[in-house]
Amino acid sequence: MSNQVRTRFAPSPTGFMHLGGLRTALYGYLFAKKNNGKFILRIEDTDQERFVEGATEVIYDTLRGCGMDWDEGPDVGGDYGPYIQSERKATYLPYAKQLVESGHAYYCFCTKCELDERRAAAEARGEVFKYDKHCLKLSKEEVQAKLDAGTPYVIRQNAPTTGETSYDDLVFGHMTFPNDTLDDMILIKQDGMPTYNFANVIDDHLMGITHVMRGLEYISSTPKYNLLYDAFGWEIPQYIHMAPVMRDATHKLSKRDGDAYYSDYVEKGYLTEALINYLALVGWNPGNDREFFTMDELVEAFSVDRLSKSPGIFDVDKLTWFNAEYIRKLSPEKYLELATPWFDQALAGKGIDYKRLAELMQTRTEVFNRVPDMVRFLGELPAYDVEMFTNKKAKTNPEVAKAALEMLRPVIEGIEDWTETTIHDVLMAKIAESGMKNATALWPLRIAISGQMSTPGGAIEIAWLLGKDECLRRMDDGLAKLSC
């Protein structure tokens, strides 16, 4: 086996990127640059009825857009190819057949009513069922006059029924599996295509794989890969296996929830970079209290040894807690390109200065999809109750909020000059002459022309968004209200 530590991502193309499949290609990719190894992207479809148009592509753009680009496969090329399995078809029977020579494997015919009565048979009994390698006992002659007469069959692996087969994780440690618990698992489909178990492993040998990172769920599966390689005489890989992603103790993260693929993250608006960093911290350390890495930065971070055993816990609150610190650092060019879309929901062709409306909103900004709601007053005020006038702490009740708008609307009328400044200015200046508080003049204000108790700046910044005109009939609206 190679000393270049080898890993690879072998998805498979049945849809969107789960968040757990990103994780585990994200290690896999750190833990490959981090030992300036190579890390390999293949395309797992033998099981065509799974198969999803379009989802390959998917795959390409979920991980370049997430900044791991990958140093062989199926679209770079590289030594090994090809990298997706489906082109690899004709390499997998001759292996298997090898198999069936050394006894490691044999064909079964068993047909599938055949093996659903058994099935039934055994759970009527309270047994869990594994095939009872029923043809294995058939002789070398029966088996060619099936083969010759074209009868369907399938390859399987020849598991031992005693002893035990153990092998080292390098997250779980010492692994031991009794073999009377493995089943005899297919090899080779009727269909002549290989199961995900059996190219696997096969290709992970050719590939030169050495570090094989994967989920949780194969390592109970990892014996009988390891009889193969024992069988073809084969060096066994590495293995990590990695603890799930989780929505909490006891849920995994679905599909129904919208809360299980990244694509649901970024078309809420969440910013890749904070994903995969958030990410990165679910089910690994870095040994100190440091959060916030760039992807370089998590590359010279990373190591195997402080990955967790137990289930990373997805909080979503806490990535929102990440986004909206990675928010506040983009640049304000760079947060109105983003922002424009999501302000065009709510705000399109109502002229409202989207450079200045940014400038407000960056700070206040957690997630993108909360933006259409935040600025929509500035499109069309909403209906508000007279009691919002009220504000202890600005010292405001309805008749005082009538009394500061009846002051300042002739004021604002009168502006010629319709600059924030200008507006700041002017009002200050009559607020002082008439002794209120600005508080208690300004809250009425935000509240009349706004109709929200809490907006992405204040009375002023709105007064200049809206324009004089609609200011001006906003406020006659909140003292009709006020009126009443």
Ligand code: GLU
Contents of the next structure:
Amino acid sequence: MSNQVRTRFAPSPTGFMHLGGLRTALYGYLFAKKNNGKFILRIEDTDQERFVEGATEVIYDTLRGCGMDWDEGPDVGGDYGPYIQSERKATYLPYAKQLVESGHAYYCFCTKCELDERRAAAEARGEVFKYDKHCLKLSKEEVQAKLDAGTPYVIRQNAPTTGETSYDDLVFGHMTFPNDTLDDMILIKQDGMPTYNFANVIDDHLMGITHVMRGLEYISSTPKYNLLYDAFGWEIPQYIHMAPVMRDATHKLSKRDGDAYYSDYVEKGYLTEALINYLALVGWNPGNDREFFTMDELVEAFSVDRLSKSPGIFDVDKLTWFNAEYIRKLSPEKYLELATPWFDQALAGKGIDYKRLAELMQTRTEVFNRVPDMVRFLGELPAYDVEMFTNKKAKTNPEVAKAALEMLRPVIEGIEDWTETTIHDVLMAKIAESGMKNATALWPLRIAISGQMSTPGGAIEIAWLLGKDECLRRMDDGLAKLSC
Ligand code: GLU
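Same protein, different state: after the form predicted on its own, show the form predicted in complex with the named molecule.
Once more the chain from above appears, this time first in line as the rest of the complex follows.
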């Protein structure tokens, strides 16, 4: 085996990109890059029933969008292709036959009905059904006769029933499994396709994979894979199994709750960089308090010995905090570009100056999908309660508010040069002259023109965004409310 580290991400194209899968890809990418190795993408599509149209493109787009370019893979090529398992179909059967020859595998002709019967009988005896090596007892001649007759078959691994198999996992340490717990798993299915269990071994070997990084669900099958490597006389790769990504201690991330897939977060308006940064920390820590990492910095900091053995809890609130920090660091131009479609959802055609709005919104944006509700009041004055004019701190009540609005209305009406500076100067001069406190006059103005207690920007910025006519119209609305 070469000395160069070679990791692979081997997704099955069954739908969208699960966060757990994305994190597996990320750790595989980081580990390869950290060690000046190669990151390989292999599409595992031998289970045709689970195949979902377009899912391969989702994998490509997601990995590229997240900055995880692969060195070898379906569309970029490489010395070990093809990198799509269905295109390697012819590769697997000869290897399975080689195992049959050496006694490590055998043809099995049991039908589904026969297996169901035996499973039911085992369950009735209170036993867990394990294939009973029934077809292993067939003589060479019997097997040949069935093959010649075209009897459908699968090829099964002939797992030992005594002794134990052990190996060292780089995260979970020394693992030992008694062989009598291993079942004779199917290597080649009736349709001639390999199972995942077989294809992953063949391909990891043929592609020179040095470190197999994958989900914990495969850890108990690993002894069976190792028996296959041994049967072929191949070097066993290093294993790095990873604990799952969970919502909390007892719940998985779920499709139904809309929190499982990468696309769920993109649609909600999370930034990819924030998501990757946070995801890296769900199941790995840098060994210090540092929280912010670019992809290159993650490569630099990554090490397998700080991967966690316990499930990583994906805390959406924490992600949201990361996201807000990343949004804050965007250039104003980039923020405007990203925010525009979200502004449009609430304000399309309303003539609001998005550039100024973006300046007011950037530090207040945690996730983009919250933006439309925060800015909607600019397009249409929401219904609001007259009680909102009362504010203890600003020393206002409906009576004071009415007086303030009556005082400010003609001032605003008289402004020719509609800029924030002029609005500010003119209002401040009038308020100072009246002897009112600033807040006492500006609180009612802000309520009247926004209909909300909290707004991006204060009364002056909102007034400017609305324009003079709309501002006056809203003040009149407020005065009418206060006169009832
Ligand atoms: N195709 C498997 C999956 O999507 C990959 C497991 C592995 O990395 O070996 O779960």
